[in-house]
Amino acid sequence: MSDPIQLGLVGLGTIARNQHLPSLEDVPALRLAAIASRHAGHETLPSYHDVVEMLAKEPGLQAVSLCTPPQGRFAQAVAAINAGKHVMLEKPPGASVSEVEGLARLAREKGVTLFATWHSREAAAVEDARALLAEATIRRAKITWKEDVRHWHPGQEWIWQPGGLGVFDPGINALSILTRILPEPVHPVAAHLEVPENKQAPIAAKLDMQTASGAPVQAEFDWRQTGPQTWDILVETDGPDILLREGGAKLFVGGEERISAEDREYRRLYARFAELIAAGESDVDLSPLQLVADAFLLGAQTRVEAFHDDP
């Protein structure tokens, strides 16, 4: 067996702490070996003010993950990817389509890995909505992606600034599984975005897409909703309804329940960049981001009451 790959964490964050940390222990193919972070240091670990620091002083770093907000994040992946490193990029992969682009040319230029993830995709029951589709109809779609963001954002700023996406933070988890499952690509025709009178990304999204072959899909982001969350998408075809619910992680079909499972997305997405590693190539899927992107392009605005985080 050849050693484990080395790599460094950039961002000790929540997602950081309670995804990437753990993940990287059940992946025997990567070792955790050093953490870059503005504002944390990890117990064990040797840590770095940031990305700059950590390659200078860890030389024998092979690849470096990313879990910082997209802003910002082009000049790490840059720093990395020119000192010959292995690079996965937490979702959503950069602040525009148009850097990620430009980290997937430098990537090839360099010789390294470049792994754009979207963790929802590896939810239990994707890939096997993906393939009942596979040779489906499709009718219409419909995703309804409702959570509270007091819950899951508590005080991050970020996500309210440009680059940030807004709502579109969680809903890009919901459009990154729909260009996954459904067997033709989508486009947006219509959006329409309401906007805190005090921020600058969305709070709440209802975007109008069409397949290929014209059939509609809907889909209404909303970080309003307290309580139980809702993560649902539903496909209606010339077969039974196909539905995911939880993300991804239970698959109803024809209103049976076939699929519930646990969550282990992140282990999922390590366990892929160490394949992609080895087998000297990359995946930069952008299709969510450009739908995002679109939904900006195309979004009405309305402006709607002020957010504070103490309601």
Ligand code: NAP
Contents of the next structure:
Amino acid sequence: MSDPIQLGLVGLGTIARNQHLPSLEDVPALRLAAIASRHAGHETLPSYHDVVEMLAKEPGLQAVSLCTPPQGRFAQAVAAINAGKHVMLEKPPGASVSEVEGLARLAREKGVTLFATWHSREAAAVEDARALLAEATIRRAKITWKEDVRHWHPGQEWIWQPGGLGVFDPGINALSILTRILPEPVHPVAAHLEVPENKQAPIAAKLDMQTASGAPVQAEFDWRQTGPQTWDILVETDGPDILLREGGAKLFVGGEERISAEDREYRRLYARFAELIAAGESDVDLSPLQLVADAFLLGAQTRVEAFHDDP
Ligand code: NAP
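Other form of same protein, the form predicted in complex with the ligand, not the form predicted alone:
The complete assembly is shown below, putting the previous chain first.
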């Protein structure tokens, strides 16, 4: 077996600690060698203030994984790509569609891999749902994605700022699954965004879409749900209904549970990153980000009650 790819990780926050660090330990093709984070250091690995310092002091790095918020990720990715490193991007891959298209061009010019990840597409039941829907006629689909922002994003300011996506930060996970499992493309026809009067980004949104052949697809996103959390996608077809629950971890076909499996999303992402690097390829699918951008373009806005972390 060849030597593991030396990887630097940028942005030691919630997702880096909860998923990236433990998952990397299980992927032998990659070796985490350094960290860059302005306010946090790793217990044992060399830690730097930012990606530029890390790249200067760790010339042996071959790849960089960006776990920072979408705003600011473009400059970090440019620095890494220009230094000849392969780059993996957390979702959403950027704060705008065109900046990520620019990164993809730059990566091609420099001959490095760019991987725009969609972790929810790696949920256990997503590929089975895709296979079941491949030959089906879609009658309608409904996304219901409702969670408690205070529980999942305590104190995070960037999610409420321009480019932070608001409730589309989790909602884009549903859209990443939808665009993977449906056998035809979808486009938004109307959107309604509810924006707290003290914030820049929506706390709830409704999105009406259509498949290319005209079947309606509705999505409801809400960050105000306390109690049980809901991450469901229901697809009605000419055959049995296909229902993904718990963010794609569970699959029901015609009401019967077919799959329920443990979470291996980030292990699969890192294994795929190593495969892409070995093959000299990139994987940059912007369709989920494009749908969110279109929702902002089409969205009628209502100002709603101010949001505070402490209710
Ligand atoms: P987070 O807890 O705020 O962590 C992000 C880290 O990035 C911070 O700890 C910060 O570390 C660094 N950073 C660099 N520039 C920053 C800036 N301008 N503002 C704030 N932090 C900055 O965020 P997160 O929840 O890990 O999310 C990061 C990315 O992962 C997002 O794109 C998000 O959509 C995605 N994601 C999150 C989750 C989740 O459940 N939280 C799940 C899947 C994906 P320093 O201050 O030390 O530099």
